[in-house]
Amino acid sequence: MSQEEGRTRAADDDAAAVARSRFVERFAGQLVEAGMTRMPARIFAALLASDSGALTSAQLGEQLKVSPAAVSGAVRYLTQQHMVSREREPGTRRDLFRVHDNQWYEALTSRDSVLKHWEDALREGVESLGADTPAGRRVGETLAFFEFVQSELGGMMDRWREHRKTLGLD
C-alpha cells in the first residue's frame, strides 16, 4: 500500500469513526428522551453501531471516553433489561458485551412477565380501591390497557418473525 493509499484509508476510517460517534450520541439522546438513563443509552447505541455488535469494557470506555465503573454499571442495567448479553472473549478473561441480533424482540418478549406482574398488582388495586371509585376506575382502565397489550403482544411477535423472513433476516 502506498503512502497516499494509507492516508486515504486513514481519512476514511476517521470519517467513519466520526459518523459512528454522531449516530451513537444522537440515538442515545433519543433513548434518554424516551426514559432510559444516559450511560446505558450510550453503551447500547455504541454496541448497536459497532460492526461486530460486541465490544469489551475497555473498548466501550475508550470509545465513549468514560470510566470502567460507568461502563460496568450501564452494562449491568442493560443485561438486566435483556438488551445485551455478557460473554467471554475467546482466549481471554475479558468480558465481551453483545447486543442481540434480534434484540428488540428479545427485550419485548422478556417484558411479558413484567406485564403479568403489573396486571396482578393493578387487579389488586382495583379490588382494594373499589371498582366504582374514581381511583378504582383509573386503575381499572390502566389494567384494561395492559391486558390489551398483553393479549396483542404474542400475535405481534409472531407477525414480526414472519416479517423478518420477508426481509431476509432469518
Second form
There are 2 protein chains.
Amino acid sequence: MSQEEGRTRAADDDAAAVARSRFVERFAGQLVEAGMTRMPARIFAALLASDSGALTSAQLGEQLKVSPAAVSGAVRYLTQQHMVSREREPGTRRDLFRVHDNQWYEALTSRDSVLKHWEDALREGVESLGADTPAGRRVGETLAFFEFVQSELGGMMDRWREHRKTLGLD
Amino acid sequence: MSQEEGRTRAADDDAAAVARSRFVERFAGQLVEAGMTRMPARIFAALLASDSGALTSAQLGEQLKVSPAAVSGAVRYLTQQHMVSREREPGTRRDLFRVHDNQWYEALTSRDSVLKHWEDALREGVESLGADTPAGRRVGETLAFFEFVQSELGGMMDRWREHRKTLGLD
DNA sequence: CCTTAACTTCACAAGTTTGTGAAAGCAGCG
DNA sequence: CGCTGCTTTCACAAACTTGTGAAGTTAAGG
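Here we have the form predicted alone; I need the corresponding form predicted in complex with another copy of the chain.
Time for the whole complex; same chain goes first.
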C-alpha cells in the first residue's frame, strides 16, 4: 500500500483533487482575462482537467461549489459556442458534458468567429467613411489585415493536424 | 459650392460625423463582445476612424461625450496594451493619442499575448496533474496546440507584410 | 516663482452582472 | 399515467464595474 511511501490512498486522492482545482481556477482565470465570463470558464477548465473529459451537472456543481442553476446557464453558453457537447448518459437521466479536443479548438478558428464580425463592422465602416478618405483608408487596411489572417487560418489548421500526428497524439 | 449638389458644407460635415460615430459605436460593440471594456473600445475605434489617426484627450471626450477622467483611464489601458501610443504635441501641453496601424496589430500577435498566458497555465497544469494521467494528457494536447499556433504566427506576420505591399499599402 | 492649462486620482453613485433559491418543466420508469 | 429525479427558468439580492465630479498633481510660460 502506498502508505509505505509516506501517504495514504486518501491523501493521494486529495492531493490530486487539489492539483486539479488549482489548475481549473488558474486556467479559468486566464480565460476570464481574455473575455470569457467566469462560470463558463470554470466549467470548461474543469472538463478539460477531468480524466474522462466528461462530467455530469451534479459533478460540476459539486466540484466547483455552485448551484445547478449556474451550471445550467454556463453549459448552455458553452454548447452554443461549440466548445462543449451535451450527451445523455444512456440508461439514466443525467446529462453529460464533454470536451472534444478537436472540436473545440477547431471552433476557435471557424466561420462565425469573432474575426468575421470584426470584418463586417470594418467593411461597413470603409463604405460609410468613404474608401478614398484618410479614415476610410486606415479602416480599410485593418480590414485587409483581418481578411488576410482569416485566409491563413485554414492552412494553419491543416498543418496542425499534420503536426499532431508527428507528436503521436492521434 | 456643394450647395448646388443639394447639400451645404455644414451638412456634409454633419453627415461625415454621423457616419464616423456609427462606425465607432458599432466596431466598439464588437470589441466589447470580444472582451474589451467599453471605454477603451470606443476610444480605440474613434482613433481608428479619425482622419489623422490621432486625437487629443479633449477631442476624444467631446466626440464620445465622456469626462476627462474616463478618457484618462481608458487611454492608460490602451497604452499598456501597446494598442495606442501617447505623444506630447510640441509647443503645447496637450497629449495626443495615436494608433500606429502596424504597431497595434503586431501587438496582437506578440510576446506577452493572451496565448502566452494560456500556455503558462496549461504547462503548469500538465506538471501538476501528471503528464501520464488522462487529464494531464488532455491538457498537454491543448498546450501543444497553442504552442503550435504560436510558432506559426511569426511566419504569418511575415507573409502579411509581403501581402501588404502587393495591395499597395505601404 | 506664480499662474494656469492639462492630466490624474479618488470616493462614490448608478448601472450591470452574476449566482442563488424556489418553483416549474420534462422525461424515463415502474 | 403518475412518480421521481434531473434540468431549466425566474425574480431577486449581492457583488462588482463603470463613469462622474471634485480635488490633487504636474509642468509650461510668463
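Positions refer to the first chain, counted from 1. In this text, all values refer to a predicted model and were calculated from it rather than measured experimentally. For clarity, a rigid core is taken as the largest C-alpha set superposing within 1.5 Å between two forms.
Asks: Tell me whether residue 139 is among the residues that move between the two forms (Cα shift of 2 angstroms or more, core superposed).
Replies: Shift at residue 139: 2 Å or more after core fit.
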